[in-house]
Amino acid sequence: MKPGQFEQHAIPANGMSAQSISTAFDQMSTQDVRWRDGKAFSLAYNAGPDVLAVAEEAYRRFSGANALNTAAFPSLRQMQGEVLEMAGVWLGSTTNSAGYFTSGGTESILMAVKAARDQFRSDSSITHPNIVLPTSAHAAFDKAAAYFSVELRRVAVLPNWRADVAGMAAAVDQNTIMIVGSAPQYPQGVIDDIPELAALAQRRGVNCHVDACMGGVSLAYLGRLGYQIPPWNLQVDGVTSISVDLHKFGYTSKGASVIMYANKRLRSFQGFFTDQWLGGIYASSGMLGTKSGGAIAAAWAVMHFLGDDGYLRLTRSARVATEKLAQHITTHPHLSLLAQPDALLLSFVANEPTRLNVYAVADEMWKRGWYIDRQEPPQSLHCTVNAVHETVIDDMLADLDSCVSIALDTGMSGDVGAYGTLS
């Protein structure tokens, strides 16, 4: 090796066989947390092997399909227009009402402020837009705010950790283009205000995206088996847009959200297109350009698999191991919940953070396999509630108690995680 140069993994002087790949990856993967076995109470979901089955198979046969030119993969055009039709039956969409589908929870919040910001321009000539939104509102809107040069005004939530609407509203002024609101939001799993914050949008004459990225699915199901789940979607007067990703609690391989819009001039904002280009028209619906078929053929796949009757049983599940823990968290000595769960999210604290470190607890889960996530603030842990879950929650309740001993015990001070890296 040269002076200088450092050593780095070169692709092989000889191909390797498939068997050799295969044994690499089980490898690799030793350490990755067990989530097919229901060891992971966040990124990912599952609904079982089936389930799971049919949703590789279908990104299989469809992985190498570009969906970038549905013209030339109309199977693709035909899966995705009826993925939007049976995602917007849940998001109470209309006649009017028009959608895309994106790659995920991010893009379609980022897709979202990229049309307000080109509607707002188009109409009103605002050039230094703004949203207001709760500090407990995703973290992609920060990214949004960056990528399309918009300012945020993020207002603190109300003690029981909804948004803030008579807050919001005073950060309101005349270069405002949208408020949010989550169903729910993500941190501590309740819904904001949306009637409410959806009227001061229409008072303002300013957009209402419903980020129901982790509800989207599930509140059209709990409602449905007899939860008192408040007015969250489309049918409110006020919202215009609103997101929903299906590789959530839809079960559906990774790389599949949709964006819905109150009708088609909303949407009309959000795609690009360019004629000024030697290769001829190149036009596209969100930040992607060519993207593989596989998770819009998955999502077709798991949705026409599991039918409406598959997600009541699967929500009733996850509901079931959602309210078992909250129950043993809200009658724990040393452990307390942020707030009750209004749909399969939920965080905690502990009673004591100086006797207690949460994340000494979060890191001896992962010792017995767990992977929970950390927040703060305030220190608290996260969980992630789906289906797989009701077969493992009294195993993962028993082994929480234990952990929260040794904690107490040994006086372990944990690491701080993060949602998502950059590496």
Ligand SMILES: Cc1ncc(COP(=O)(O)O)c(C=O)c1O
Given for the second form:
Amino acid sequence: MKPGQFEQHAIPANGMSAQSISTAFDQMSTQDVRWRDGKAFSLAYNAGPDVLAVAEEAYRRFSGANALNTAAFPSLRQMQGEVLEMAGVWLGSTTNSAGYFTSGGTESILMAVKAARDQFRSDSSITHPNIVLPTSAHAAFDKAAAYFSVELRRVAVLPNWRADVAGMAAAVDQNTIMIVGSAPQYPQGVIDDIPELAALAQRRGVNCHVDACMGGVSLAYLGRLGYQIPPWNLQVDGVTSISVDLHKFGYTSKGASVIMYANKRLRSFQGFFTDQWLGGIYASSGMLGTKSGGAIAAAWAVMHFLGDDGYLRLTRSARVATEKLAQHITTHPHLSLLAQPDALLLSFVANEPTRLNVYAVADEMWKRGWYIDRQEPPQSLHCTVNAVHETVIDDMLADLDSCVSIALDTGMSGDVGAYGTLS
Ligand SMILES: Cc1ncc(COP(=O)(O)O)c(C=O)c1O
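Give me the form predicted together with the named molecule now, not the form predicted alone.
Now the complete complex, all chains and molecules, led by this one.
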């Protein structure tokens, strides 16, 4: 190499064969978490090879189609519309409701915040808008606040990890545009008191967003399976928007979420429009411009392939695994749940953190291929349980016990890691 040059991956002088590309993928992914085998308790969801095959085939067929302009792709317009209507049933949509398909929970949340900001810009004299939300609400709200110049007022949760409605009421002022609740919240997996939060929002004349990115599918089915699920969706008076991720418990390909508004006017503040350039009229519904049809087609395909009974079956499987995990930790001599799970996610701590470092347990689990999220405060491990776990949960629990013993015996410490990375 000449001085001043640095090593970098170069485009091959001659194209590679499809076979050697596939081999390269195999080599590169040897260290990836084996989520198809149920090894991931975070980041990935799996309802089995048949569902995956349907999603991948749909994605392949529409990956090059562009939902930026559905005039050119009426198929995508139809699929988006039908996905929204199907998801709308889970979300308690009314005839006034209207939504958009987005690329994920983060985009759905960003858009709910932008719509609320622009609605209040249009209807009030608020110049320094704020949002009142519990400390448990997802980090995407911090991103939305940073992107759209809105102040966030995070209020500490109650000892049971649920939103402190009275504390939030005290944080609302004349510049508040939105109150947030989660169904369920990510860190401890519990559902906020949505009726109380929505009533507060109504009394103060502000919007109420329910983050059901995690629960929008599973809560609809848990209720039907006989679990006591408190009201959480657009059927609750005062809820003005709600988000649900189809790429989580909808078991479709990544890049699929829905943001649903209580009315069309609020939705109208989500879109972006300009004609101030040389390319004519430009309009887009969300953060993206060009938007692959792949995720839309995969969502449509998986929802039709699974059907209502498929989601009921998958929710039951995931709940069986969640309850096994919860029960195991409840009776564990060294671990404790932070809360009994309201849906399909939970987190747990060490009974004696000075003797047992839970991040060391996660490190040991990772050596055995299990990927578990780490979080704080408090220092805890987090599991998102889905249908694929029903068949592997006993193995996972056996490994968890061994890993706790190793971490106790060696007194190892571990690192909190990160929920996402900048790379
Ligand atoms: C409650 C909740 N809201 C929002 C999000 C953000 O979703 P995404 O990662 O799809 O952007 C997540 C992700 O885990 C979540 O758990």
